[in-house]
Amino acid sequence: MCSILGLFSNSDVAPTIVSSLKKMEYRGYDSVGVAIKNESAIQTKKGVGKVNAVNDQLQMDKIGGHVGIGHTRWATHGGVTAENAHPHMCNTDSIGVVHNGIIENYVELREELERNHNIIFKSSTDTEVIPNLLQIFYEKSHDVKRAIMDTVQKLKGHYAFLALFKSGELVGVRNHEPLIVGVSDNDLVLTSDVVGLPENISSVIYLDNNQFVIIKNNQYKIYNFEGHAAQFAIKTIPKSYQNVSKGSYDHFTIKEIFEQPTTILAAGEGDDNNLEKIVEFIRDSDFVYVTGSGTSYHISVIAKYLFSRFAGKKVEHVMASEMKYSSRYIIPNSTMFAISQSGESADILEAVSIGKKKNAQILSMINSRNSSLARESIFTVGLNCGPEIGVAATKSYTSQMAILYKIADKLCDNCLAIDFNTISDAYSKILSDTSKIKELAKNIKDISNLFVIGRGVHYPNAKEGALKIKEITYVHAEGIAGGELKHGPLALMDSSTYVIVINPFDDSYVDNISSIHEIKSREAKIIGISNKYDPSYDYWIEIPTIREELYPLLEIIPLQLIAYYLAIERGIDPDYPKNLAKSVTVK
């Protein structure tokens, strides 16, 4: 979840880890800080808040040096404090390391640590161990490669961690947390997130589980956890993600909204070969299991419904972070479709770890060619939406959504015949005019609760627009199916609610429109998405008119926009909700 980043260079390295931080944010924003070394010892500043104010007052890229490591920090392990920030240094102040990930038997290493070797620990992280070991470990054999290797024997669980020795070395460690090693000719990198590459950067190693590269002197070296040489490729990063900015936007949550247009054309392009493999995997399966988690989970149950409903297959929804309790229940030899933007996500990775071994065969659906969870597939499909920044996700659903229409049409040997065009041009004009939303915004700005409701193939999509409200504006919302109301929901509704009724002119119109006079006898408000208008409406927000099998991939662009305005309404930059991040690494 966090972002760290390591840099040897032949001029100082500071200016440049402060600026790629500062890209990474979206990563983790409560702390920050770097290491750097210079020619007798290694410097340190860190601090609480985000890069920017934690600069401003420490001066970080003012250090001289030319190699060193920084970090943003999501916390797991401690609260956040100065001390907790990263990075930690050894108690000799030797070596310095950031982390991402966890370190599950801490508690049991930071014991013998303090018991065996007197070592006095400074903050209350689980990453603290890590330069405490890797000092003992160096002290024993005055050897860098020994010492990590003989480290990471110690460590249990998921992580990935920059070491900076007083000696000069700058080490990366993986083990199922992403890192990537950046290389020119002046430069080396290592990062957690391609987004953080500095601007003269576009070859990259992915580094595999459980190896470790060693940079000395303009030098890398990649090993394995056993010690020997590793195998590996260097790939050129696609330009999309270089030089990512907000360009004339003020938040990167409203840049990646208005760039749907653009981006639902975009996906599934230059995969036909796998999409037809997909296609026909889940042709050829007796038992389809989708999973994803949080919007990547709504765009599965949408998967149900299209699959279902147009290839009449056997399909079945499973949350990601639920898959180890219901693993018993997979039938052996079927096929997972695993969704995820980032392809990092550690429930998603784990799930796919529970298919393999009921020998499920995996296919997947990504924005990152390059992810751990492509490398975990046998075909993927590619979203090419380039990076999401915003923590909320936008046009990353929409096109995976597109990618689930496309597939769907090839099950029913074209039954759909989808013009993606005419959605591209249905978006521009939801988005042409954006005044009502901004006026429903400030009307409901002071509201603390919200429900959004839809029917059928509708619903995921009210999960996934209450989703979003909740992550950026601090605003309790709730997706409601919309024949559950009766079955609990309408106990909460009185004249202070407001309700969002996802309610297009198809099979679910009519249902809705009762549903909509049970709520208004209750002196609730209705907000209605629709393509056609109800007296019943205390706010309309219209959308074109279309094939009625493909509302769903409009209707969500009016809950993107009211969740952005709200935040901003409210005073909250939607690019950084608090308590959350964009690529949840850890479980």
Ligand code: F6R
Given for the second form:
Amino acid sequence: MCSILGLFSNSDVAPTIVSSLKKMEYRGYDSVGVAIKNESAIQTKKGVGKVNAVNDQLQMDKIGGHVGIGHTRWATHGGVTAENAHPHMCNTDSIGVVHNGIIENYVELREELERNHNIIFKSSTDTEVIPNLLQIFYEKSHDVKRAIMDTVQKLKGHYAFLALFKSGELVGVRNHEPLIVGVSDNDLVLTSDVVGLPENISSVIYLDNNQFVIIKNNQYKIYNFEGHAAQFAIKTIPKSYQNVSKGSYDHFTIKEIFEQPTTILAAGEGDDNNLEKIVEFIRDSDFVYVTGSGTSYHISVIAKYLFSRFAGKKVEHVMASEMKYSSRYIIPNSTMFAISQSGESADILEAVSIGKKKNAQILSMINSRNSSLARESIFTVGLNCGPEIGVAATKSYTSQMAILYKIADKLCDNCLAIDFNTISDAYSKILSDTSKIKELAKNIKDISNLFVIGRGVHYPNAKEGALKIKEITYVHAEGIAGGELKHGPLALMDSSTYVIVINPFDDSYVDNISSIHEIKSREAKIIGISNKYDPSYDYWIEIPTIREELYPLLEIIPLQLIAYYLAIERGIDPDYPKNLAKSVTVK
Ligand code: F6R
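Since we've got the form predicted on its own here, give me the form predicted together with the ligand too.
What follows is the entire complex, opening with the chain shown before.
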């Protein structure tokens, strides 16, 4: 989604704001802008494109001033134009605002502002109502705190915004979208994402919902929406979130794929108590709902296979965005296990609030331990895979799956006896030679359709592999349960079609070989991901032989690599796929 950043410092803030926006642009990258207050006015520069390109053109980082705000956008309301890029100024140019989220009642507020206050709107965004409301209320009271309290009374929706006043105040307001205050001796920063923190800042305050902070010079005060001083705690952010960089890799996506031999070992570690509690809840529940979106939903489907197969639990997976349509069927007092990398996706937060209304006990698995979802949960286990910047989830997916296996193993009294070092070694082996996958990517770079099939617990991985391919290569890809081919999709097979078959040597192998013959009879080509060679493969992507039940952890790595190298062959930047952004905080 959008990223917002505000900074007060003893020195010029524009260079730091621009470099922080660069670090945060994975959450939105269609346009960018800054507003900086100097001696007499607020100066704004904004344009369409990514941070470096717009900065090269407009020299945003050269504006002088010790307090300012910045924004990278993922458009929701209004097209991708310079006018719609943030910051947005009020009509008197005395207040600038950057915003993440949605103002649901902006149409009626706009009409009211036009009708009663002759406000002229310059953009088609929902955001522009905020600086104008602030300005009208500020004019009445000449009090920034009062103006904020009056403005939030008028706004409906989930949002976080920063406001820069010509009088020098920098304000951050949080209502259901994340907002963090970074503190150090010389600098105070407001950011939607810890990744955006300047390098010298590691002490942070996570604002709660319905709180705002006012920064004036280097003092800050935090209030709730009623205007009372709020309690807060200062926390230290982990080192891995500071100085995030690609290192020697071309893209974050491939760096994160290659981190998996390490991240798989850290999944859920250090959280033993919470993991045990989650296991206890699931063990004692008659019914467990597992929910997530996109990649995290695919993990929910795997949870059903693992928890029912190894622990005999009754589990239902529900897409987070579909929860409200299933809500009347939710069994009261059950357990809801919410899965999310960010813990901020609007859909998962809504699913959890529906669960709460049915008295569900909320458990969660999250990479961001200070997220909104963590606050809604009785117990949370952390992925511990460090920041994931690539928009396509890779290492977070395998960490989520590793935690599921840990839970399943505990539920069945260690029946799986998993040694994650074996998995880590197998990852290293797959990653040590990517030449076959690179060659495959070269050969199939002009295809327009790709199918991925898998059966049983491999089916969600087929869906996940297809999602990765869609997201970063723009090739239409479909994940299909092998047995379903003959019920329709075979109609699409001909000599130009490629089918990736997830085919480890386990109980799905024989049935997959039948599917392969059906596919080959239609002259389509087979890409087999397997530990066992079969002459029907046109391409064989070999994976190491491991304990049979654990193949889902392995087979996803070649699928991630196929998606990555296919994106490269097709000239697409996999870190910034079009129309997408990390962490979807709107419905
Ligand atoms: C795809 C991907 C998305 C997310 C989804 C939910 O690569 O990352 O499908 O999984 O948007 O996000 P979280 O897990 O943060 O709730």
